[in-house]
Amino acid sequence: MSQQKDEFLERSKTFWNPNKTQFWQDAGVDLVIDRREDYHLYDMDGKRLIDVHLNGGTYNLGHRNAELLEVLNAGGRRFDMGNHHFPALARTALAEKLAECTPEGLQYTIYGAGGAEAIELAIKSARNATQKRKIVSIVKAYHGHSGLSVKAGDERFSKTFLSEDLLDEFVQVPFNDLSAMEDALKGRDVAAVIMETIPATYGFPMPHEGYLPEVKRLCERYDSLYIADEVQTGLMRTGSLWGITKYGVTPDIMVIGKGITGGMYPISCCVVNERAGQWLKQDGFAHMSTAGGAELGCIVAMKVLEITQRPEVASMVTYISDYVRAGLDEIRALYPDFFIGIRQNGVIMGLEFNDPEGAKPVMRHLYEHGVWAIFSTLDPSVLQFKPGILMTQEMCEEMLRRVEVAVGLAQREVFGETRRRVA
């Protein structure tokens, strides 16, 4: 580490976030991101990384995508954030586009500046529509860090801010457990079930066949709304524009974030059906967000939707997911005692390792060998592995070569020299 970086990290601990800065240093990741381009990050010391973390899918289209830069710069010559109180050209145009491309019946778009705000909008809309307060989510869920969104997730993030007083309003059930879900709903006192289509921070466990459609059926039976959190599974990551439609479910509310920004301008969207959006006719001032639906953000988001829906992009996602999976299967065959599984839907991947925290040394060795991926916070045996939807074959090949080396080094670190790769 250079003296300049070392001095900068000390300033970061003094003026920004002491614990988080130290955490990454202790994990062997001294990353300070400087230049970024396409699917590459460059550390302030010049180290290049292939980014397969993408900040949760924020950079689906790559860092500083040229087309997005162009529309942002062009938009800045006429627009700014705008005024959230008034109708706006870009805001309405994006809402129209979302009504066209989201699941049937979703009509109104309510804007936020980030995913957690959009989750809050979803919960508030469900409560208004049903006149109920209780929210059911999944054990080890993650839906953001704001007041309501953090309580819908794991206590790892809520206990710091004394949210336990809301326990009676937020109920959690295990993923893929329909009996537990029905037990939570049958009292008919639940406003909504909120679910990530594939839970990201829990390591991307895949829904069992028929699970999500049956949850929707239970919601209908017990008069609860279904909120699909598509922040990490939307925008073609599964090979379909929205992950939830791939499972045959039409939600009452859908939350879109991260990727819709293109990594260029903060925006999030809560898209609701007529029932969930009735408060917009009762009192449109019930929710306000100064930065929500900022006009420059809407301009970028429309371009994101246009790029993502190009026919060739869906084909690229299929190709990338198949190509990378084949390469990962070969690597897994080399280290079967350590690299034990791959969870996958499109370019959403969770790599499973035979150690309770096995993804942590893999992450560190990947970092040392020029690939950035991150362990799953709520299941560190799984590495979140998220190739971009526009990656080239050449980049995938380079990435896989580096992954093979890193996994081998991580296995030797965890198991010792007695277990080596299969010949």
The other form holds:
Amino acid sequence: MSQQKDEFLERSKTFWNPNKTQFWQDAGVDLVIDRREDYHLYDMDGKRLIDVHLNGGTYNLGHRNAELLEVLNAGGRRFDMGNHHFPALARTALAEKLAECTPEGLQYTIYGAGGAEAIELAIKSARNATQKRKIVSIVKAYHGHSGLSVKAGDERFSKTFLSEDLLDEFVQVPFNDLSAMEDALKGRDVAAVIMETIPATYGFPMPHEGYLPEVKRLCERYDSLYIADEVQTGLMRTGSLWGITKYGVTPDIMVIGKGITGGMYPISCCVVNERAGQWLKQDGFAHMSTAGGAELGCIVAMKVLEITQRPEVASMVTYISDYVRAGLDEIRALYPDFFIGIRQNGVIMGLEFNDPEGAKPVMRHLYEHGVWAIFSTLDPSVLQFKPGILMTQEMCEEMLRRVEVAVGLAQREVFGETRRRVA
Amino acid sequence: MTESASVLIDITDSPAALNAQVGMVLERARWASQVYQRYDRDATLAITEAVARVAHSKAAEYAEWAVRETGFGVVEHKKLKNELSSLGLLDYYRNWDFVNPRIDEERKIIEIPRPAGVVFALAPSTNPVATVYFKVISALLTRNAIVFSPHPAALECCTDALDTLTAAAIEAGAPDGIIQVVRKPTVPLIEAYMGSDKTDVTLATGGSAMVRAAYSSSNPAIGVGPGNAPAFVDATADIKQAAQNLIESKSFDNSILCTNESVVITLQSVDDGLRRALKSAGAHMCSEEETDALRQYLFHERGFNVEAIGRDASWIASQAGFKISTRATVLVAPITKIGVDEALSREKLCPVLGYYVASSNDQAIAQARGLLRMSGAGHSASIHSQDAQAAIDFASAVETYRVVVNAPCSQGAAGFATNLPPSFTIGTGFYGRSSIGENIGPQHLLHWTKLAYNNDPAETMGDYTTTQVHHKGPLVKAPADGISGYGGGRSPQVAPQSSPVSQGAGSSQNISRDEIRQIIVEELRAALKA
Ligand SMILES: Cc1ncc(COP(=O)(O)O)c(C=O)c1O
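Got the form predicted on its own; could you also share the form predicted together with the partner chain?
And the full complex, kicking off with our chain again.
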């Protein structure tokens, strides 16, 4: 490590976040991201990494995507954040586009600045529409860290701040367990079920066939709304524009964040149907957010939607999914005892390792070999593996070459020298 | 459209957007080409055949469309060109193996074919659909992906043809994106494609400006220059046959092929006979006044009058202000000079043929060289002669890479009335500022990796008759866990290494080779009779 970086890390501990800064040093990932381009990150010491973390799809179209940068720069000559009290050109234009391309019935867009804020909006809207308070989510769900969203997630994050739910307003049921879901909804006192289409921070366990549509049916039966958290599954990452559509569910509310602005100017969107959007007709001032739907972000988001829906993109995502899967299957065949499974829908992937913390050494060896992928916070046996939707063949091949080496080294570290690679 | 319904900030014309768009198309093509290279020869041929068959079956429809859209040429001849550029082309190359290694035991060298990858192709407005057919089939035969930019004047017919071929290719199992179309071609966009480091080679056919731009792009390019073929009818020629060949050639698609004859050069001893023979074969011999009128009409200050391209003889005559017999299909204009001081010795993509009488063989050759110095270097020439030495003297003097003997030059140089490779992209080689001097074909869209053994006689070459290059076939579809019909589950298997398409596509409904040959022979016969 350069002296420069060493000094920087000290400052980071002093002024930013001592524990987090130290955590990564201890984890063997001494990354300080400096330059970024395409799907590449460059550490401040110059080390190059292929980014398959992408901050959960934020950099779906690559870091500093040239078209997004261009539209942001051009947009800056006309727009700024805007005034959130007034009808605004860019906010309405994006809302109109979202109404066009989101599932049937979703009509109004309520804006936030980050994902958690849009989750907040979804929960508030559902409560207003149903005049109920209860929110059902999944055990080990992750919806962000703001007041309501953090309560809908794992206690790991609310307890620290004495913000856990004490009023039994937030109920959590195991994923893929329909009878638990039905039990939670039966009382007809639930405002909404909130679901990540594929729970990301939990390591992308895949919904069982028919699970999500059945949850939606239960919502209808027990008069509760369905909130689809598409923050990580939207924007073509499953090969469909929205993951939830691929699973055949029409939600009442959809939450979009991260990739919607390609990491260039943050906004988030909560798109609601007529019922969930009732308050917008009754009391439009009931919620406000100065940075919510900042107009420059809206300009970028419209470009994201346009790019994402090009025919070339659908084609590329399919190639990337198939090719990377084929490559990972080959690697699995080499290390079958350690690399025990692949969860996949499109370019959303979870790699399962045969050790409760198995994804951590894999992450470290990948880092050493120039690939950045992160373990799942709520299930560290699983590595989140999230290639971008515009990855080139060359880069995918390059990435797989490095993954093979890293997985081999991680296996040796976890199992010791005795078990060698097969074949 | 109100502003809110469109885009508030339009960046589509910015270089960033242009390059990004181009990059996306080319990277999709790269994926397709990389996957296509996993296909074996049977699969490749099955796909190519499926495409060629559809192309052939729509030859007439697109011929009519192209003439309607561009105003150039003759439907019936375009139909023939389309047929020859589809099944005809495939038939010619069917036995060439562009997929498996070739072994040279004697030289102890094994060669493995390596496709270019991503081909960027341009088509001219004069031969729009035939060029589309030709380049697409050439790319598919050699396991390349192709991105096509049609000429704006022939955009609709080409785009439709490309969509048709694409559907056939995909149906036959070709990888998605193997053929793509630039739907709104503009000069900056085309330049971005040609210059992109994601393009492996540009196949440029069209105006000189485009061809030069392709060569200036910093990428490998195969571009060809214009023609201006001299046709020498010497004293030993079969005059009647020569005249018929000249008329067939010049009237074929109204001389729109760049291989058509520009000026016939003959000798005093042949002059009278040739004039008579030309007349009876369907030429109108122009008077001095008519020649003047033609010159005025065809050549403006800025060059050839594009209005006349591919028009028929009587239309051109009437535009120039004189009438000809309805039987006449070619206007023959006697000229007394060749060079910058005679406009009629320039390239004429219409059925107007210059006619020059030389005083000797040497003078005829000198005039032919002079003609090619104006334009057409490296392209085509023809000779009508029974004297082999005269043919060699002529061919070794003129600066072209093909000299057609006793055949119509339009069809002959393009490989349809000779045994040259069939092509509408005629390599003009170094004389014509081009990288290739042959008729361009699929063989130019790949290179060969050579395994070369130690030449020490003590070193024996391994046995390569039983080795094989592994063709894994199409990518196996990745599961989408939890969605019915998408496979999935938690215990994935290593993908089977089979190639599903190799037995698929078309083998049951193949037209036999004999049938194809029959069709082609009939077509050619009909065309040459017409
Ligand atoms: C599924 C999901 N929902 C919501 C969020 C919260 O988004 P943000 O971090 O922008 O507040 C995240 C962030 O990782 C997420 O993964």
